[in-house]
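So this first bit is one chain, no partners, the form predicted alone, shown in structure tokens.
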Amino acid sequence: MDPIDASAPFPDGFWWGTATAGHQIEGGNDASNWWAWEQLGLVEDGSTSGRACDYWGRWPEDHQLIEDLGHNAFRLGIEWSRIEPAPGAFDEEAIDIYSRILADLQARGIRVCLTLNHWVLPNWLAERGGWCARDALTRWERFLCRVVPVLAPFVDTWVTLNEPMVPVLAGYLAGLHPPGRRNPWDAAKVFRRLLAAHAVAYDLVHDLVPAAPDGGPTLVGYAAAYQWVEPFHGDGWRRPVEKVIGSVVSHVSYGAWDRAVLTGRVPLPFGRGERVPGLRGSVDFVGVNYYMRVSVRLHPAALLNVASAEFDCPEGIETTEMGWQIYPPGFRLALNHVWETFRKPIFVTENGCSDSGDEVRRRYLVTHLAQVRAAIADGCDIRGYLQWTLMDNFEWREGFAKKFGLVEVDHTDPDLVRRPRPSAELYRRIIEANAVTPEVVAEFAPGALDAWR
């Protein structure tokens, strides 16, 4: 690949912003399966989501903060359990609040990327089997029919599902997320159901929303987690074996899902080529969530770097507080892979770093944005970058212990004061210049690009 010109400007009209999820920031999502899961003491730091960041009660303040930080886009989600807390009982007040939230963003000139499902389900559906329930798709379609027409005037892009492989693998295979199952047959069934849920949402949004608010085409996609997967060893007899194992890891992590959407059929090991109605080609853009490289190491006891908190890292590679490898070139490689696979527009729907001290985050932000710019130069049609995340929030199984926010929030503080970190100012300056300029790198992350040019 060509050398990186990190200071080259991004395209005109580029989306700059952050990504969030409803359950992680809103607070009080007590009719959900994740809320019920948290009460069992299964969150690693012993916390529960509770009031989270109280975005539900403080969204005008947070929108002003977004505007002050120079963002022109915001990814957020709606919570099915908040809108339909009991079967067939829609909360009109909740729908109205979501409408006002989105309308306020639009009035401020902030484009909206809306996620329809970010893993969380109403607890009443979870108790009936979640996505395995016989009527899950019917209930999902009914929910979408109720909310999509109301919210459509304010939504610029639609994400049907966030990281659909996480509920499959973490929820039904590894047992780390709700419902805590370890059943490969159920995992395969949920994979197929989520493919169908995406196809239903894709068709329904297109049927109900003839155009985007600016008059352009309705854009519907999904956000998938892409890692750059490589053998741990650079040479020797282990490398070819690790390469084969790595291809399996890639296929299970994201490749099988992408192949299913491209072909309309369910691949092994999740199916035997069954056709999913409406699935083939059901993507107008691809949302790329990239955080890390995965180095697959042949090990006598286990495949390190696959299970949570057991990531094996080559010598000299920095890690985040999640234990994830910081490998910026993998971002460029992943973006090129997605572009070559789909030839569809790409939005970076998540990319970020857990770092309570903020110094690592600044290097991470600069180096990864340089890779995005390089991927654009390679020919990838990348429309925007949404950093994970706006403010420290409830990070699922890790609770509040992991800090991904550009804005610091101490969740033991009764006032939940928002305190922008230096990385928030760094990002504001990049947005203002529409480029990663040498001046901003020298001020906020000196030398960060030197190792990755």
Given for the second form:
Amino acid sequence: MDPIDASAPFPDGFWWGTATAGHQIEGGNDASNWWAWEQLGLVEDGSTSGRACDYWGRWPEDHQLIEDLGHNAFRLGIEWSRIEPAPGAFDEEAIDIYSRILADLQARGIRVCLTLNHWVLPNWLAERGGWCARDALTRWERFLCRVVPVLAPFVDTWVTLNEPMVPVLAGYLAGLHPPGRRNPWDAAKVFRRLLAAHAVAYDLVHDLVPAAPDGGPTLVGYAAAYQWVEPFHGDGWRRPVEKVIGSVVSHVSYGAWDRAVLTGRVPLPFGRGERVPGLRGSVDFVGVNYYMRVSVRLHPAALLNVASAEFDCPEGIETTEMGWQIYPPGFRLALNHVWETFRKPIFVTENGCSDSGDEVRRRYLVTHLAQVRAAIADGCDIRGYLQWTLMDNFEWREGFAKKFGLVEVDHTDPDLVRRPRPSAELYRRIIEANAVTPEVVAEFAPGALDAWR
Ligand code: FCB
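Having seen the form predicted alone, please provide the structure of the form predicted together with beta-D-fucopyranose.
Let's see the whole complex now, leading with the same chain.
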């Protein structure tokens, strides 16, 4: 691959901002399945989302902050359970608040990327089987018909589903997210349901929204997690085996979903080629969530067992406070992979790192942005970058213990004061220059780019 010119400007009109999810920041999302799950004490630090960041009460202040930090885009989600807390009972006030939130962003010149579902379901639906419920898709459609036309005047891009493989794998196979199931048949069923849910949402938004607010085409896509999967060993006999296992890992974690959207059919191991109506080609852009490389390591002692492979971090590679490998070149590779797979515009819908000290985050930010710039130079049509995330928030399984924010929030502080970290200023300066300039790197993350030319 060509060497990186990290300081080259980004394209004109590039989207710069952060990504968030309703449940993680709003607070009081108490009619949802995640809320119910938290009450069972299943979050690692014992916390519950509770008031989260109280974005629901403080959005004007947060939007001012976003503006002060120089962002021109914001990704946020709507919470189905807040809008429809009981079956068929829509909360007009909640819909009105969402409209006001989005209208305020628009009035500030901040482009909106709206996520229609970021994993969380109304608890009434979860109790009937969640995405496995017989009427899940008709309920979903009815919910969308109610909200999409109201919110459409303020939405620049639509993300139907966030990381659909997470509910499939963490919720139904590993049992780590609600509903805590470990059943491969259910996992496969949810995979098929989510494909259908995406296809339904894609069609419906196109039917109801003839154009984006700026008069351009309506853009609908999904956001998927793309880890860069590689063998742990650089050479030797284990490498080819690790490669094979790695291709299974990437197929299961994102490849199968992408294949399904491209072909309109459900691939193995989630199905046997069944056609999903409306699915084929149902993507106007791809949302790329990239955080890490995953290295597949084979342990010879357990060679006859699939579990003989595990994820391990090669020596000399730094990890974040989540234990995730920091591997910037994987980002460029993943972006090229997505571009080659779809040849559709790409938005980076998430990328970031958990770091309470903020020193790692500054290096992470410049090194990963340099890779985005390189991918653009490679020919990928990348339209924007949304950092995960604006402020420290409720991080699902890890609760409040993990700190992904450009802005620090102490969740024990009764006032939940927002304190921008140095990386927020670093990001502001990059946005202002529309480039990762040598000056800003020297000031905020000296030497960071040297390791990843
Ligand atoms: C992604 C999720 C997002 C956040 C980050 C850290 O997988 O989409 O909500 O939890 O990880």
